[in-house]
Amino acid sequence: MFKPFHEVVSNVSKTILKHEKELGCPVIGVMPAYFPMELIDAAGGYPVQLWGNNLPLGKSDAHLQTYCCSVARSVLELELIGGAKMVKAYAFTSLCDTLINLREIYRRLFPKPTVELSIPFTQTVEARRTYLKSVIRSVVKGLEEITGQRITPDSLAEAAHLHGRTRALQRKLYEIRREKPGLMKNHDFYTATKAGFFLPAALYNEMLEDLLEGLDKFPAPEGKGLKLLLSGLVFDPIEIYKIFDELGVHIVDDDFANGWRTVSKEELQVENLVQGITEFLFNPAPCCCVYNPDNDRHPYLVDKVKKAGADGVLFWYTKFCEPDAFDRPQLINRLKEMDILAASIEVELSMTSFDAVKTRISAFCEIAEG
């Protein structure tokens, strides 16, 4: 059943340049994290997100310091070794003050425009609208120029119900995740999640359908495991999930912001856009990265840890992630202080040996089960 998702994520840059070729569309690189991808789509672009890749770094290293977290530099390489041809331009949003950098470097180095969603930090709801309608007029008006269309109530309509079938998809194949642990590998799921980002949302969708089609047919698993929920920001490398199969582990739940954070966004509400948006960015999960004093992470995570009956709670920390890093102390202090189990694993994207990573989570894992 998953092969088909095995095939994309084994071979972006053919998939990519496949449908670049079949829907005539711009391919727009969308930069992490929470771009209304149905504002590219209403646009008439082809949104393919980057959420970094295993590329070894060598290129990147004369432009951002080796302690910028891996993701942004991997991205960075892509580009610099001509293998990001196929992207026209880039949409970024200003997660961090790496990303905001490097919105800079790409329009210094490279002929390709660029958009930002600047996230505004500001403490009420209507400063966060002021601020969006303008950033949101100029995001509009960039993605027009190209495409070369405009975006029309219509295609925004039709873009927001694709992308919001697209996450209610997704949903569903957490909820089984939570409901039969066991009846997916890791690997798999993480897998299937991760294609989503390289293929058109039409596509994606159908291949999703049949997916939960074919999930539904089968009863939970028999025999128990220990069962882990994971939060960080990027849920790569997907190699270290083979670790997880490997010791029988069941992940129930996690908080990527390339996972659940995204996924639990209902459909964009375009009618008043500003104000769609808005909620789409600062809802429904709370992000290290996106300041909401009335989304609070502690009870929120603790919440999430009970509701899906798992052990303990596997912190996923991508090296030099600094909004990730602030956050993690207090949160694996609030888990604790509700006799939650908690632990952090460091990884990078760049990483090839994953010896000391899976020494960590046995570890993790035999603490857990005694």
The other form holds:
Amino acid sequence: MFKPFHEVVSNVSKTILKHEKELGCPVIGVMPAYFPMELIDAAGGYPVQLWGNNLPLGKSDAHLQTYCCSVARSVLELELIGGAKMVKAYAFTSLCDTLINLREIYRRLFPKPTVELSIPFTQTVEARRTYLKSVIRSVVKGLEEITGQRITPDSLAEAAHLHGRTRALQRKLYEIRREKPGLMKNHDFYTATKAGFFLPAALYNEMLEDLLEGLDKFPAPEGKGLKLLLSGLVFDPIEIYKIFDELGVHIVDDDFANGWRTVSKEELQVENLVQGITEFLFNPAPCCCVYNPDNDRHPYLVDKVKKAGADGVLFWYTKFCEPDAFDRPQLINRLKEMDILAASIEVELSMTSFDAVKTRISAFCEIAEG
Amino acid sequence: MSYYAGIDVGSLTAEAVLIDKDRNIAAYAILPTGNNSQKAGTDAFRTALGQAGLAEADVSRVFSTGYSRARVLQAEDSKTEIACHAKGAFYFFPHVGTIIDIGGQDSKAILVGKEGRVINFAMNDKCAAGTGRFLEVMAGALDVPLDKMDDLALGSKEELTISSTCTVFAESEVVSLISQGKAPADICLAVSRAIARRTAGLVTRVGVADSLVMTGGVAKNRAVVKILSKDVGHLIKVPKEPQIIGALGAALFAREENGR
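Since the one above is the form predicted on its own, can you give the form predicted in complex with its partner chain too?
Below is the whole assembly, all chains and molecules, this chain first.
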């Protein structure tokens, strides 16, 4: 059932080139996180999400310090070695200092156009909307210049429905995983999620519908395994999920920026785009990179663990994501206060040896199992 | 068939421990891992068997641990070195609260609770600084036998500092100190201090309990233990043979799980 998703993830460039040709749309690389794909589709673009890769890093070191996160370094490496020739333009959000600066680096180094959805750091909803009004105008204008097509109310509504459907289907997949632990291998689940980063939304929706239909026939497997919730920015390196599978551990939920934090977003409301995007950026899941004093991560995570019935939380720290690192100690403390087992593992996207990670995960599981 | 074995295959050494049904240590062996971790595990096991005058058939169950735990042919199951060091340290020190294990390629701080169960742990496995490998490199740079470094350090007369936390840069600092004519004893102390400084931070991350135990090969260096005790503000106890604690823990797990 998961074979088509594995084929996509194993052949990313080939997949994108094939669909670029079929669609006749310019490929727009979308940097982390929360840039509404709907806007790109509505403008006639083909959005592909760039959450980093496992390339050995070399050329990017000339532009980004080694203490920058491996997501930023690896996407830059991809462009510098000529691996992203099919990408005609880039869409950024102002998620963190590194990504804000990365856009400036791209503007100086490459002729490819860029747009940036700047996420406001303001206290009130009204201030966010005021700020976003001009930002969205600039993003829409930028996308229209890139694709040469206007974003119309109809194209926007259609795109919103398409991507809203994607996330609704993904939520269903999350629900099955939560309610039937062990039905899907962890590695298969994240491969299915990752495939969506590179496929046209309509095709991906069809694949998800087929998958869900297939999974629906199976009951929850018998037998008990340890149930964990993962939290972090990026769920890669995907190879690590094979370790969880080997250990018989079921990931029952997550709090990844490219996982549930995005999947949980409802269909973008386009009647009032500013209001719709404000809601889209700030809700429902809180994020370490999005300032929202009304959406506290601590009770949110505790509640999420309880609802998922998880035995513990493993924080997935992609080196060196500063916003994630700053939040983590307090989150771990809060979980421990609530008698929820929590620990952290450090990962890098370019890592090729997983022995140390396996030891950490195994030790955490040994603690959880008593 | 009333013996149990634990085999710990790490990056620098492989250890095997045999225990009897009453948990007494029957024999142990410590061998270099070399370039074949599978063979190293087998050799350590056979050496321990030879010392005890036992055959493989006398061993009911074998557990493995260490980075190459999955490659140990004789093992029926494996446990992480974190759980095994906790188990092994608890065997010698039933009141142990925090364990510091500095092995060949990584260092760990382990917080343990009742019955030697692991509550929390922190690892440094990204960098050789503060590990056995670090000591080996420094011994090489100084042309001093590894097992003589602590004797030299404890006789130091001048306080020197190695500031870098990177093994390669620290080695450059050692070379620079040698070229300045500094005494090997003083450089050895500075090396010991560098390891202790780095380890103290790791220990603080998991919590410093009243009863601290140090395991792993670096625990044989009395200068590191002494400085680290001072840095964390508690006396650190060291088992008679700290290098076999992981393998001992694995053997104890093998014995426990045999009855399940």
